[in-house]
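One chain comes next, on its own, written as structure tokens: the form predicted alone.
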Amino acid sequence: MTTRLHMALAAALILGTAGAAAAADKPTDPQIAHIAYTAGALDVDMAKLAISKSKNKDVVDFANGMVRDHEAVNVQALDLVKKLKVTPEDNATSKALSEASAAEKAKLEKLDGAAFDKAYVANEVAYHKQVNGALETVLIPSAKNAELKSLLETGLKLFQGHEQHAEMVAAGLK
């Protein structure tokens, strides 16, 4: 159930970005910056929930890594937009991500123990898989600014590692 909801969240990212692409050929750099920042901030929020609820060391360690890494990338993103004097632009994709994440978080908040751990980690696997796909196929190819593109490419490598780590944690929870 949770994995399906997170896949819907990621589909909103991909479809929302594709909708923006249809309207203006490709999402703009300010839109891309907002989408990427929002996706990272939402994952930090979910990780903080896991840290507060889980008693499983592997899950808590994974969640702490998500907070550390996503916050670091988001700081780099904010520094870059300030340097470039670009204002991230809210858009339908960012809004859809936020709405889907709020719904998912509400479901996770109702779970405890092993049920929470499994649902959270399954969510993380699906989320990273879908966001990584969106980075590869939409966001990176659409970025015009070389520094933004480079930051997204660096983020993709890091987030591919997150996906693999989440899969290992999930396998340990079975």
Second form
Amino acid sequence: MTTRLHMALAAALILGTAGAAAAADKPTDPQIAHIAYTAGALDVDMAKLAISKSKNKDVVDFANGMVRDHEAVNVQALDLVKKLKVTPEDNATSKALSEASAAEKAKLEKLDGAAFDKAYVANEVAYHKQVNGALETVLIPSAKNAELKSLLETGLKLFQGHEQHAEMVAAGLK
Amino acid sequence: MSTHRRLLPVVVLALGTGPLSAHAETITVTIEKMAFSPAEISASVGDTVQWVNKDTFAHTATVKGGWEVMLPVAKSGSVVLDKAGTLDYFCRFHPNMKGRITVSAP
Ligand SMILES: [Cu+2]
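For comparison with the form predicted alone, provide the form predicted in complex with its partner chain.
Everything in the complex follows now, all chains and molecules, and the chain you saw is the first one.
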């Protein structure tokens, strides 16, 4: 169901950061900011799809929470890059995230009712898990600016919270 | 009959709040960067716990099968502790946020 997203993100992270050139390929702060912002914005898009399609209150409530939280953290991210005079820089990981998310969205758009709810929530669990892995192993350790690192750490706690929340919603759908 | 009805609530009120309110305290828990701080507090029956949300995210303080306090961005909320025991609570929006209140008899 979410294999494509996993593969694309894993590949991008491996190719972009831990591949042949290893340390030299660590993402820079402008790239990290772009990846983190993109990850949040994509989840907001997916949530808006769920709000328009789902009739399940738990699913809609969850999706509204995703919009609220990710928009809030992205406002903080934009404020920070402005303050640091950093211009977020597009990169292979951001592109892979966007492509994988577009493919997943196309699949979800074809589903309705309980099938949609299940697929959306399962994808949310997988997506947050994947982004958490990237934050923990690549983005946070690579971040040079202390304020960016701190925002990413709060972002990690937020994403971990969302992953657990999605798991709770998923359990309720069975 | 009517005298009874009017008197009874007064008696209950006096018994209920008299001895408790004398030493009741308000304990503040701050929410910042996705965490309750302090995460563990001790209180007595009759005390108030107040949560102050300093995050840009909405949170809740929720006891499973019990009460829930909604904590919108930059707002606070509170509960009055009405019985002794250990209360484990969490945020329903972010279940990785956890806290505990140990309530002792007054
Ligand atoms: Cu929360």
